[in-house]
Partner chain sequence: MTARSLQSGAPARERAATPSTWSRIWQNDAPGYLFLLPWLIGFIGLTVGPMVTSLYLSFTDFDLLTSPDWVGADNYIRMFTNDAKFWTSMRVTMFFVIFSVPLKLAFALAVAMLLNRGIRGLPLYRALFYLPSLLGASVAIAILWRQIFAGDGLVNKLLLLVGIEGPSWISNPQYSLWTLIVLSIWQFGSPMIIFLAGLRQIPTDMYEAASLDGASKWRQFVKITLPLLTPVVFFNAIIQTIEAFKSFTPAFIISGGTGNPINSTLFYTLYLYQEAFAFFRMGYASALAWVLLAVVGVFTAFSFFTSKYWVHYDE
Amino acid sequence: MTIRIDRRHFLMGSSALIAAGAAGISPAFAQAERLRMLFWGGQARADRTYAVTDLYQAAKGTDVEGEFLAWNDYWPKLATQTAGGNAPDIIQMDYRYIVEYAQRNAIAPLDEFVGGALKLDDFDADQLEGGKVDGSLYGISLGANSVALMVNTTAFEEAGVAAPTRDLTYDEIMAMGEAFNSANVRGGMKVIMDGSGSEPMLDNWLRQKGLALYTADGKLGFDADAMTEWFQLWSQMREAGVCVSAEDQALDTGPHETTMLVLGKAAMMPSNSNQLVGFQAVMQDDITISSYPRLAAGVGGGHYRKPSMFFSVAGSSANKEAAAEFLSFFVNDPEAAAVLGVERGIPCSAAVRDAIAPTLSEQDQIALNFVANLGDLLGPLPPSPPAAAGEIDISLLRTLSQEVGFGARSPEDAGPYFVTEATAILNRA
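Could we see that chain alone as a structure, in the form predicted alone?
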């Protein structure tokens, strides 16, 4: 999913979180029979989530009051509520931010509840590890996923081009783009969105080169030459009319409905495997997923199995044990699992996977099989990015992507500038 937050909102949210940590927020008063939950996502995710809270209330008598927002609105609101001592009991958390929230005591360690209120007996070990910070468990993975290309197979059929496979390369995207242009699909649809501002796509490209977006000690894992090459790659696609124009790409403000895929301006876009269900829900065309492109035939290792997101418990919650019980229900109950499917990723419990597999829709089966069969594309889970990574992504990478797209900077200027500015941001953090 393409996401965008402007610098003002990002910094506002970060400042609020810092204030919360400095103030030492104390537990908020709450009633044990009522829990508050905040999560990001679209209406399809909300419908599934609220169906599970209804199941939980019927089974346990506890009301879980949920609220959902788009990604770009979610983090500023969460940080502001945390700073005000009014954080929800249950917080949807991302791998990018879990270290920062844990280290500021904005979310609580859950180890004391494991084996009691929180059952994790057959959870995948890698997904448990992904939710740990400094050895303590702060997040319960809601599913495993991987980066993936969303592919409009209907558009590929109209272009007379075979849909991409897991062997797709960047060179083949160029050839596909030329075929789309020759076929004049729907009056000018391009084969792919402009991925130059997509941090996950950059990360995948770097990993295939044996580099990293960030090192374990929170530094950049690549140099200016690599970043210049990245911008040059997309400039070539843009100039050849293979990816969408900068003017079109600027229409993407975050929600599914504004993406190049849903607007019908591109037949492919970088996203995550668990997003297939959400995209198909808002599109008439048939959608599937494929892997991110390889640098060349036989080159792999760019993908990894990432916790799609976590549920965490607020450090200020007065109902931590009750919240842990809800988390346990959410990830273990078979009826809840049947409702949730794989919209948040592949379930981390082996028993749950076995229980829901026969009930999955076609799109859910595609997502499950994709994550389970990455093969030589699969590499190790990278370390959690540093706290400043969000600012680098939102305020720097996407800004430079647009500046290069609109011709305000050359790739040769943008590459070194990115590395210099990103390093300064990391050093200030």
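Keep in mind the model is a prediction, meaning the values are calculated, not measured. Only the largest set of C-alpha atoms that superpose within 1.5 Å between the two forms is called the rigid core. Residue numbers count along the first chain shown, from 1. What changes on going to the form predicted in complex with its partner chain:
With the core superposed, Ser245 shows a C-alpha displacement of at least 2 Å between the two forms.
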Second form
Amino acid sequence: MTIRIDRRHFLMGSSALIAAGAAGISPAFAQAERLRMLFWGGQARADRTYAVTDLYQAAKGTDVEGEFLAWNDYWPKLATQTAGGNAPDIIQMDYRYIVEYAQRNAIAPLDEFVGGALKLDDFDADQLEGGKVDGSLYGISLGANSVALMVNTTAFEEAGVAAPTRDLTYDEIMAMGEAFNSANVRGGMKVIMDGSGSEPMLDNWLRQKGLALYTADGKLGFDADAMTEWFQLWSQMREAGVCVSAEDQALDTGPHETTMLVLGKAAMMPSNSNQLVGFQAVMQDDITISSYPRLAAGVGGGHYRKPSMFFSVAGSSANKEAAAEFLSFFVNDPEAAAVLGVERGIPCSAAVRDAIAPTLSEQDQIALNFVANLGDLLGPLPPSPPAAAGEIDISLLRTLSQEVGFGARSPEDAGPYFVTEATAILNRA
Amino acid sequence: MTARSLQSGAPARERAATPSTWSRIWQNDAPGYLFLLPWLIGFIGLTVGPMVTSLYLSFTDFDLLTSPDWVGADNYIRMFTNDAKFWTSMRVTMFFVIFSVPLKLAFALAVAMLLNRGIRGLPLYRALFYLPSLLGASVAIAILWRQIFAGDGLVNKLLLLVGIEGPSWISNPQYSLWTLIVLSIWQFGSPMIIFLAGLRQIPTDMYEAASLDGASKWRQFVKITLPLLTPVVFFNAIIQTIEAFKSFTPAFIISGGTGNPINSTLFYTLYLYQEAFAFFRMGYASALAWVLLAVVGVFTAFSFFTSKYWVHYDE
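Starting from the form predicted alone shown above, please give the structure in the form predicted in complex with its partner chain.
Then the entire complex follows, led off by the chain already shown.
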């Protein structure tokens, strides 16, 4: 956890606290001209975000105090603060949680500010739509992104294998894997990580079959046969040594540093387009992005442009309008946009995109072009997932993929088991 | 109460005397309570209050964002009848407790015996051996453990020198829990210090008499050292068992909070944490916490009950 408060404010704050305590009154921190903001991310994101709050302070005289945490620590903190009636004014929100927070009034509808404090004139329609819950606007998308394969091009060159194109299919991965194994680079590096426990990869695969992870009414969008087929697909790759072993894959516990890509055990791994910046920052090899594999040549529609994250305003905030004004600055101001780049995704305002395009770094350009040119890979935005989706991902899909990987359960057994257990979790929530 | 007030005997007098009794108690004990106050406020505000709240929450459905819904004993019923993960986590924790505590105590005792021979530089060794206990539960050590027991980690590099190709210990469900048990044993410092103090209490003339009678070292250990050390063993066993039940950080860091591979390191506390802070079931998590308290209580009570058969307090 990192809080950024400069010393002057800290001293003022603590003296105010002491004075208030002595006078027996509660401190009124939430007065105007000071906003609190909470977001998840790493140091690179924090540096960019704080640069924008400094710009805002200079332009409007309003202080925005930011605090950032890692994804896993972020949600407990936010939920605890919200429960304690002490939520920050500005909340970074994810597609996975927005419905839950909106339905409980933990975040406020922003429709009344649109056109006033909040200017969204040339905002992408699909990104605006993604921030709506039951017809009201609850989140302002901070950028569009898409799922993408991270590709270690240096490793592909060493192995003498052609790097994947946007026409890559699952069958071709098998062939590539064999070529990689005979080249035997870097102590037996595999062509791809084991993606059987990757929820976005499963989602993409299902969408190409015309199915979905979840339906609009929050039910499972596929049956046991599809799930069995998914596990069989990866078991085949594992047995052929195309993807990494179960033992290696289990080392991956989430952070970039534990992934097969960064550990150098696999040359490709499923991730998101905006993560290219983050992965390249911790790797020596050249990384690029490509699309997820296709079921067969010509099959598309698995990808979608999703709002990578939102800013929302707390339902309990005393400064909703001031907060909305800051959001407007964050997504529209050209200077702010130049600082932010595409680290949170591709900016949603057309004017902002045009303004920053010439200033972008090479990786930023790759990410921008990838999301802008998905073509036939692009399908419609799926409905926001049910609240229990996180639990199904963490405690069912990932565990089950390990059980199959280590041979504790067969794919034919894991498919029906997944559907039964996932349905039980959905019914319980 | 003074003799004079006793003599009077009249109920009216008694009642009249009460205020002065109270004020006397107040005068005598007030400073004591005043000194206790900071601790008392903390104890009531930070321990008793939250405990009572969590007991209440354990009978509710509470997701932090909306107010708790009373569900009666549902959480407890679900736990015992319809929650495979509860049993998995219980089994993992029991396995950990049953293997880590005795091994750690045995190791601590062995080191204490070694250090009890009056070697030179004892304070230095004592400090060095105690060090892991200070560091052991920390995040840094858990991360270090990941490096040591990974597929290409230190342990496997050493094994490779003798021609053995080891597995990736931390990410293989067969071995992952054992790496945590080894980590726990490595933190033998605090029981060792207590054992060392206990060993110093044993009079040396007993050993002298025994060796005059021709008793071997092993026999001296079994017949003199162990029986006289049982109160210390008992104390250490209770403390370490409770610690083992509460163990959280190493499993959390090493498995990234998941308890994987295949839930093989899903400690009870980790499951509790997941339910509370990953899935926001505060009610269910509170119920889990109270069951853990009960289990630890039963274990401790059982230890006290059996202690009269094997712990010797006599001279």
